[in-house]
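Only one chain is given next, in structure tokens, and it is the form predicted on its own.
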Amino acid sequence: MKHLVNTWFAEQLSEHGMYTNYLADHHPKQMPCLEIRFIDWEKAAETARRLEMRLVAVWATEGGFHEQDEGTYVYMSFAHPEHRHALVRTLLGKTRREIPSISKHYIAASRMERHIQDMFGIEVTNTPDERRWIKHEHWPEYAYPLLRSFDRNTRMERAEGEYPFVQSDSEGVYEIPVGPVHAGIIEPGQFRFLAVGEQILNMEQRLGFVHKGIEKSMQGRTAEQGVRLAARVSGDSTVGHAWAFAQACEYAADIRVSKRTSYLRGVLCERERMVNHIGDIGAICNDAAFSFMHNQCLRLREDMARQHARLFGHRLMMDTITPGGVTIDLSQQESSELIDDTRQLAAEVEHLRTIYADNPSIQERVIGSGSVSISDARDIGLLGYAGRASGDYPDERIEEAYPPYDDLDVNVPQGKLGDVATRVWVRFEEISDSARMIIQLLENLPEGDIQTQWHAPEAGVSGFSAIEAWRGEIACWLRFGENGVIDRYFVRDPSVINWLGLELAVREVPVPDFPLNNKSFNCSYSGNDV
């Protein structure tokens, strides 16, 4: 296993005159956290960008476990394909309630910083966007839910307000409001289009309608209780989120799971990748009136869900991962059955892929629609299939090579055009490669226990993990408090970043092609609205 280290980044910061100090409350075998001075916060982000590091996340937490920890910490994490992850924090202290924005270096930081403002009341200075993000206008101005002083049971008077969407007074430009309630079963989210004729000039999102308060709800839960909540951050990524949470717990507690456990986790995650890609390909085709493809993908997805229920106890494979192990096991007969099913499924998808490629109607709709250039993809930090379609290829299965992927060759599809067609192509490629890896994992499934005894670390110890789920990298950081319960939990779903890519992709796209582009990204509302 390649450990999460940031010694290289510490050396780079020191060379530029920034003081760094390694902290003991992040387990040193996994990822030592660097503490920097407040005055070096923005400069550290600038250095990371110059070193071509990718922004993973920005978040905040209150201290208080030790006398010197009083105040608020702000964290940021970066990734580099050759030097792994870097985790950096600075202390605001007892009285300082502001932090400079790093969004001029990393575009995706803006919404994360707005989240910090909403949840902690920390002012982000020099920010390009001061509007509320997760905390909608009906929240009282001075209610900050993630402060320890905030009682989650507090009943508050409803405030008034309206979200100030970007507007245009140019002649011929009109607005199209969509949502937050949609004509279907999708989650609520608001889109505001500025268009001329059928041409979209700008599309802006307003999310947060399904904000669930998961970060607050996680406080006071044991790891065993917390993983069940983490698995429900976004139901279609339940394996990915549960794995990220469990691995962060294991890193904090210095627990190494068995090889059989890691192989079973890999099987679960790759099955989750396959079933979602198959469903999304069908949905994209449905929006272009290619109903045959949609129906076939629905059939395959339903077949997979039924088999998951039979083998793993849940159609979505929910609650199959726990800190230290998994809750399910496969007999030799069940493994053989799953191998045969996966092989047959991959063959059927390849047959459908030929039909899809030979259909001129769908190809005319997807080729060239909603392109995102490689430079824009890197500026935003697009993740998963969205990034790979545009020529940017971050993949935690390779960059971190956590088990079982340290025993596998992961083939990353390398797209270039960044349009709907390429995002679909990447999905087809990933389905095929996931099937190959599932078969390899099951054919070589090691003997051994599926659960390592769990024990919580000391109060104040943190853990960080990054898992390559089907949408892309899920980043999770958590800190344990007294009596072995979770004191702080932060998670960054890939959709937090990829929603920005959708906004960029649909500029200069006809309004009728928005559903195609939206489905090709298929960002999670729930994953954003934690």
Second form
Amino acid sequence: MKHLVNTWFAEQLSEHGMYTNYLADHHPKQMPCLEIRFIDWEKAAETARRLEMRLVAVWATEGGFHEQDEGTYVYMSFAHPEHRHALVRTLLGKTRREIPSISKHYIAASRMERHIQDMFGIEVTNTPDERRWIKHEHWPEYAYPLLRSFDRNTRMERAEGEYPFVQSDSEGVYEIPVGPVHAGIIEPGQFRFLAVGEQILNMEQRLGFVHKGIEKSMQGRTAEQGVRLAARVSGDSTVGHAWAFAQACEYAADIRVSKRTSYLRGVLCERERMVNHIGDIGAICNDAAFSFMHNQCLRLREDMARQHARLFGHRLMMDTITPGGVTIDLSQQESSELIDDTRQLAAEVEHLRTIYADNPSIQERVIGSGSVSISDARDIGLLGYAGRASGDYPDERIEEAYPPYDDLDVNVPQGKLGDVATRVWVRFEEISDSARMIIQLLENLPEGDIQTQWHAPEAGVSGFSAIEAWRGEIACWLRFGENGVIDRYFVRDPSVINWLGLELAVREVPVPDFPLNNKSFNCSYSGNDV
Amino acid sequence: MMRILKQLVKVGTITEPLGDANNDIEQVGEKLEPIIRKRFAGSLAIRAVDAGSCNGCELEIHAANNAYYDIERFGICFTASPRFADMLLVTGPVTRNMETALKMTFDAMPQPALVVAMGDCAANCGVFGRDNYAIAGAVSDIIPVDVIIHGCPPTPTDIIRGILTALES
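Could I have the structure of this protein in the form predicted in complex with its partner chain, to go alongside the form predicted on its own above?
Following is the full complex, with the preceding chain placed first.
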């Protein structure tokens, strides 16, 4: 891994007349955090956009230990395919409670800014969307949960109010309200369709129903306790979230995990990618009444879950990653068993793929449905398979090349059309590439310990990590407090950004094709709502 | 088509006899009158509601529908409308933002309705904790619960065992 200080973004900002200062207590150095002046906030975003960086996240935090009582900070982080990640932060001070919106430059910032507004009471000015997001209408106005003065145990009374959905009074436009309890066995959220005849004119999402106060709840936990919570940010992406959390902790504490640990983490993460893609391909086919594929995929998914229970002690591989290590190890025999299993699985998927590809009734439904152009994908900053299907390929395994991916070649499938068919195609490609990498990792599994002694860093030290989980990049930032406990935690699931891709994709799509599109993105509600 | 048929023949029937539960299943509610039990027998419609889960429990409910467990062989099916549902299967700690939706779903069901709280979060708020502004409580704090299935998440066998417990005990 490259451990050089990444100075590129700071140089670019200073060329544009902005003063920057490296934060000493932020790690890792290859993803530096730059302090900028408040007046440069929007200009920094504009510069990043002009440099063709993508927005990773925007978030806020209250002053911690080195900057006791100094007020609130807002952060944003960007990534560039060559020059990688850089974080920027600015101080709002004790009295200032507003920040200019950067959503003019990055549309995906809008929801994250609304989150800041809901959680901290910081007014985002010049924003296209002032509505509440996570904080539903029945929360009292005064409730700003991430302020230090807000007790985590607060029982809030219920307020009255209604969420103002986008409306249309054009002739022939009707509304279809959906949710929060959906028809299937899925997570809750509201969709409001505006439709004309069969075509969707606009689909609006309204999320936040499964907001569990995870950011607040993380405060005061040790890293070892916290990783169990992080593993449940989104249960289908448990390895990805636990890894992102553990890696941020390890960066902050300057702990390097053993090569064996990182190889095993890679195996877990790629197995998670395979199992979810297999499940989703089946579910997409099921939404087009191709139940054969659904049942076959469910069978393979179950085979994998049982293998995971046998080898890793948990069907979904929960709680296998800890700060500094992994809780599971593989013997020589188990390792070769997993190699055989993975190889056989990949072969079965390839076989099913030929049946899928030759089936006209499913192809008719998926080809050309819900296209997202490459320029739209870049504007939104779509991640993972959603971005790759449109021809944009942000992939942390290549950009950041954290271990074990520094020892591997990741073949990122390169789509173009950005429709349901391409998103399915990308997933098939990723399944076979993940299988190849799992086999390579297991065949070359280095000897060594699976746990490095964990010790928390000093109070005030922060860490940032970006992990390519199965849905795409998970970004995680955290700061330690006194006595080795976590003081602040922020996590951005790829769904926060990819939900916007779905809204765009289903415009002018017939209403009955919405489920296909929805499944092809399969964004997490829980990961979005935290 | 030939390839589909060939694949079906090759895989064959993989459905297994139901195993023993791995996690605890707690009977907490009043027992049902035998007459009602008899009426449910052979046919039970379930409305699943995620009241705040991490989606882990949902994955395992899906797995209970796969060919290995084949929950439908017990006459159990999942329905989209609470109006036809005999049982409410609730996952997750009940978030403040889902509390009303959960109550409304329960109220929309014909009574007597069975309620199964599935997973450690539904049982006791799990890792998210009760001391949390965003969480209204465990499922039993919001609506009456008949059976609790523990586990994070419970296995498909636990889920089916738990549902049968609610029906049979």
